[in-house]
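As a starting point, one isolated chain is supplied in structure tokens, in the form predicted on its own.
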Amino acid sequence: MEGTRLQKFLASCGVASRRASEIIIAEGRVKINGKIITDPAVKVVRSDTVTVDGKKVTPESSKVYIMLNKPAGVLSSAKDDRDRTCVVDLVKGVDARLFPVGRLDYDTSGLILLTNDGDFMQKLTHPSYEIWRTYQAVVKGVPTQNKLDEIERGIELEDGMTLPAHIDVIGYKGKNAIVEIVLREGRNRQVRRMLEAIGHPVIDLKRVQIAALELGELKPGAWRYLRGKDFEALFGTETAKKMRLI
């Protein structure tokens, strides 16, 4: 790892994505050879000892990529100070320091990815890559086409206007509609807030797809390793090859 920028080094160690690593560095949690470093551009050389929160970190020798069907009531986190169940707790028998890629709300179920590869996390979570995510929601009542068009155009929330999204009614559950919504943003509880804003609050919400990678028949709480075709579904064949994932 000769002459590697600190935030890239932390990502290669599976600490977090590059962007999240910059925050960790700015918070003064990282030391190189015992000295606190707050500049993410500082270079790390092979002989350096790097610690995060007092624990030594080293680059992962092998990369791990997992997809999981997160049940509602499980945190999208590696650990919790209140001892609640986290997505990482559901993955048994894997000898790697795993982190969730992005997040799903506590009461939302569905597809989430876990890895120890910071660069992989970066490409899936950074807004510049515009990864589309697909959700299915049972909502109260049945929205009119005019209401759906509001979401299609972008809707004003308390933290600003959302980007245009795709939404369709795909079924019904009693007097309530099942909608599918596809968006490329990841604000906190965004899908729930958008649907509430048009007067149709969410009853149940599940993420079923990231890019072209589908949750499929994976049961709640179950997981599996990603395969070559999965990486192609996430990034396309050429990009997956450049990332050496296939």
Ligand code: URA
Given for the second form:
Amino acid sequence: MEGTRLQKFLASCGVASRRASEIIIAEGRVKINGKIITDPAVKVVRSDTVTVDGKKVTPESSKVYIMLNKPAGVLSSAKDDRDRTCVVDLVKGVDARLFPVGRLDYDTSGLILLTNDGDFMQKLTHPSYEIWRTYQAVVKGVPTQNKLDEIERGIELEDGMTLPAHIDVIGYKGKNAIVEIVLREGRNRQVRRMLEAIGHPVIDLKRVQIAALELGELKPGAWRYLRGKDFEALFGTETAKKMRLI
Ligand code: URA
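The form predicted together with uracil (URA) is what I need now, so please give it after the form predicted on its own.
What follows is the entire complex, opening with the chain shown before.
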């Protein structure tokens, strides 16, 4: 049968990634021509009307990719029911339904990507792609090499062992150290929990790099569109070509 799988169709509409769309479908929030559909494999054809939570969705005609320097005190979501500022509120004048790729805590600043392309989001957030992320943290006190080695090897958190990571002291702020930590997993508040676990809680946290894409000189609250070399920095040249990003 012709048509596009419902799950893929929702991702192409910018509703969410394919994986997250599957959950939205399972929750019974999606209707095709007025009928609730809970099977993500059902095919959507051109003449179908698809709604999510009662709102009609249509495929995005052009894909948008943006990098933003998220200031602390801004939510990493598309909207907030308590009316707090969200990352998408900082991107003015772009006519697309953007959503953030992954999350930074409310108090964390730095590099976050925004897109309306569910597949792009999926590639960056699915653990199997092992995208490395680099953070700089001001921590309380100065960790010894033994403590840093614990993080390098992997440490026990309440949700299990962390994967091996890289960490170095890169500077000092008064009596406190500035560390750079590079991780290939993204559990909730992971950097904060790892540093707390070695006895050096985070005072300030900023993400400075995703794969080889650096935040660079972008000021807090500022954003720019991604360009060809940025996609290569994220995925490597071959994969970026396969994804038709360059
Ligand atoms: N780890 C954290 O603890 N917080 C973030 O915002 C990102 C990674």
